[in-house]
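The chain below stands alone and is given in structure tokens; this is the form predicted on its own.
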Amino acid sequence: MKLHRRVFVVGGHVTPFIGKSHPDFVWKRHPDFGKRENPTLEQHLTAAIRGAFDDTGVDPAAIQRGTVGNFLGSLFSNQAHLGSMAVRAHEGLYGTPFVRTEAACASGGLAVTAAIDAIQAGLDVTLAAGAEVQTTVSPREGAGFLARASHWETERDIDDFTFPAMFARRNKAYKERWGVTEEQLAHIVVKAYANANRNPLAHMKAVKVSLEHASAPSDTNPQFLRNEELREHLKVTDCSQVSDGAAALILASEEGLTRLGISASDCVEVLAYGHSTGPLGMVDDYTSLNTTSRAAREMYADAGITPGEVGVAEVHDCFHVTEALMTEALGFTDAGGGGRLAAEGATTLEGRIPVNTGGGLIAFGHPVGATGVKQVLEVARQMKGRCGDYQIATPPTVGVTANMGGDDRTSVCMAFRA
């Protein structure tokens, strides 16, 4: 979408993303098991929204409209109506119109685009948040909940773990077509964990992964699918995390910045976004992300930029092969080149196009509804030199995000300039 009014990311807040293997997450092997509980969906959402106000100094009463990205609150947390839940975060929001957006793992990205659209329609200060809690049930039961993002009638039974199997299918096809190796793709995993080890908010901040460990199955890195045809094409380390967490950001027009007393030079500008949707259960090529490619083309055309100008990217790495395919869909390499791009180190913090600098979904974590909002804040913080130990040496001036729902069925790509 080409913007006719300028839009700026004022700032925001990301909660720690937590789950199994995070030192603060309580589960059956944690010393505090039975003594305290993990934060609820409402607590994560409230912390993100209040944190956004603290980060920016914006008065909650200045927010004219809000959007909350969430996929499965009604299943994991028995809680729907999250627009109204968000308003509970601060009394200054009482009466402010809020709604929920849902597009599976792209729910957060669409929350941001809805907040942008509200500014295009004439408002001046909006808020976008995203939140998810996914650790309230067993992994197998949770996988069934998440399978609602597939075409249930035709795809649910591919495996108990539907989405891992669907991307194992992509991985199988990708390797067979282009000769990509597991070791090449393992570089994506190693990079993700290395970045997360430097990120205090990351789910896997305390877990280290070597190239040897990520490259081959083992007792500590098993192939877990029941589908015999696909089992060998996915290991535990290839997958994003089952995480809890939230993120919230504040957007403003030029008039809104004046009202807030904030300089545009302290913000990151939204240049454009692309949004594309494909039909559920009808993927025509497992070796490319065609829906994301369409969204990316729209974004680049409307922003007036090219892939070669991009200095940082946050992309949807729900599995290692997805990051490889995302770098191709965004034009950073040619078809089949995503594995080579990673193996060459081009996507590291020191590379020519750093990707997923805080650890991505694989190691920063993937609280589904929060991911698309977190991606925007990650890019904005890199562009403003605010990422601490994992900051790119020279803050980039152009960044992009790509947030995907389902098996590349919904995709939102956004471009930003510092």
Second form
Protein chains: 2
Amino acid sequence: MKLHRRVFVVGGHVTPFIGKSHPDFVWKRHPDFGKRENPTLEQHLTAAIRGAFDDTGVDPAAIQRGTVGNFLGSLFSNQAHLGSMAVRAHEGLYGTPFVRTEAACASGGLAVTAAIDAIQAGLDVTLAAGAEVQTTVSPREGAGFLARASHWETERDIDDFTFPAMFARRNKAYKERWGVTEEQLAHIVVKAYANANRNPLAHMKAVKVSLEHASAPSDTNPQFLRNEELREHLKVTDCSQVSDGAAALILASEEGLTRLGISASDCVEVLAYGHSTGPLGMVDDYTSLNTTSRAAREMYADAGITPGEVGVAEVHDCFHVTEALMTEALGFTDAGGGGRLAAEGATTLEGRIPVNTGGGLIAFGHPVGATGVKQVLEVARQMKGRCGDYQIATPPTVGVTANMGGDDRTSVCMAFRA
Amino acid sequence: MKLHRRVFVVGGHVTPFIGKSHPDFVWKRHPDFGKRENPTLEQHLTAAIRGAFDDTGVDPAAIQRGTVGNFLGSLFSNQAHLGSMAVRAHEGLYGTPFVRTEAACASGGLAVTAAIDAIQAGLDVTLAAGAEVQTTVSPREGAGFLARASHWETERDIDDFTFPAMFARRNKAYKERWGVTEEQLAHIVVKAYANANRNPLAHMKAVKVSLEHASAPSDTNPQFLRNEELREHLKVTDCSQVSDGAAALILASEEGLTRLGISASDCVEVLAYGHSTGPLGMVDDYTSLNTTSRAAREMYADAGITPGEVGVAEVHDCFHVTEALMTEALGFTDAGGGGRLAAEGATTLEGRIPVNTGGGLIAFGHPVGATGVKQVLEVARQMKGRCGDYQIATPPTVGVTANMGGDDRTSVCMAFRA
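Form predicted together with a further copy of the same chain structure, per the form predicted on its own context:
Okay, now the whole complex, with that chain kicking things off.
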């Protein structure tokens, strides 16, 4: 999508992403069990929106449109209609038009593009939020909820853990086709945790993972699928996290920046986005992300940039193999080169193309609806040198995001320039 | 929202709306029980999209963006990610960007406005669909699902039937404030069924309702709430239907019409829309729809029209009192005048401002996500003289729609000119 009006990321806020293994997450063996509850979906969403106002100094009354990315509030929290929930966050928002966007795990990215579209349509200041809470039920029950992102009628029963099984299938096909090894892919996991260990907001900020641990199954890193054909192709550390959390950002046109009294030089500019949707349940190639490739091609063409110019990327690493495939879809390496790219260290904070610098979905965490919004803020923060202990030494000037829903069924890619 | 690029409704398709009391709806006492199943969410959505291509002659490959309004597919049908589901409808759509919009019962209207925004952003041909299936569980269980449109934590327990109780509360307050009578409001119900009896797509096409039946509770028209304070303020006939169904329409810019080889004179033009969202769970006045009023004011101002010019309206009559309140919010009568307006016959097919000519949510039916899309097509069809037995004698030249989510928490109003 070419932008005929310039759009700027003014700033925003990400809540801590929490869940099992996070020190603050309350569960039955936590010392606070019975004394306090984990934050609700409303609390996460509210914190992100208020935080975005605090971060930017923008008056809530200046917001002309809001969007909320969320996948399954109606199941995990018995709560839909999250646009109206978002408006509760501040009196200055009462009456402001809001809508929820949903495309499974791409819900957040499409909240951002809808807020961009609203600026293209003539508005000047918009807000995009995303939130998810997934820890209200057991992981197995939650996996059934998350299977709503698949074509339920034909795909749900591949395993109790539908999506882990679908990506084990990709992992199997990918390794077989290109000779990629689990140890190569384990570098993606190790990088994710290493980055998260430097990120105070990360779900896995306190968990260390070694290459040895991530490379092979073990008692503490089990293969948990029941599907016998796929079981050996997925371990616990290969997976992203079942996290709770939220993110919100504010976008503005040039006129909007003037009205807000904010300089464009303090912002990051959105150059273009690409969005593609494939037919549910009809993946034609397990060894590449064709829908993401299509979105990425649109993004690069409309932004007028090339993969070689990209200095930081946030990609949808719902599983380790997905990050490898994402780096291929974004053109950072050739088809089949994703494992080698990671093993060479090219995607670390010091590498030629740092990917998922805060830990990605694997270790920063994956509160589904928040992810696509968080990705944009991560890229913007790296460009502005605001990433603290995981800051890239020389802040990059061009960055991209790639947010995906389901098994590469919906993809949205965005390009930014500092 | 002012439109800086002209947008036209090219055409579209509405599936039959079906559910209990519809002759084709299979349930345990239907002769086809056990022999066939009711259509699924996917089947309804697919039928609407394919029907829109058939109605307009538009090549699916011409669609540049699609939106799908849906409220609770993830609960009633275990299915979210409906943008990707929609793409399955035709090979020509594979890869086309789609997203789902959700704002409870306003999900469909916001699918249409998102498709309008995409044209404002520079695209030329877009598709908006809406679909819902709600008959897969009992009405009582379904009412709990639908309560996801309320602020669950504080509002769910007003009654097992949360929303009927919330609008019984409005009905009570409205009648008490203005002296409106149940018989006046019963005219809304009688009109709805009379119109639906002329509409082959209507859920209640075969059910007759008399003024006597609709005016007072009876064994065949019970007050069904458990909440004792509200029980006497709602009967079965006051309510809209639990329907399954879908609708889809195609929008185009002037350039899009040229590309499609379609003349603007065969279309209806979108003049403007208004959209407002109030804070969930925080209704400040039960006797008026303040969020809808705000959206309507925006629509009228941006369209440059007045209520007096409107010749047909589709409004969100989720309950009989809601239609009365809607006619006030849209300026067809003064505050408190909605009951009288209906009783006078002003909103019938022969009246000065025909409202819900095909039967509205009460008798055409209310497959939630489809409703806001269907409303636009109904207005467009009246303007084009395509409404068959329920056609207004002189096709109107200006029409409006008002689609509402939750208890007047999200509202979207649109204005059209033939």
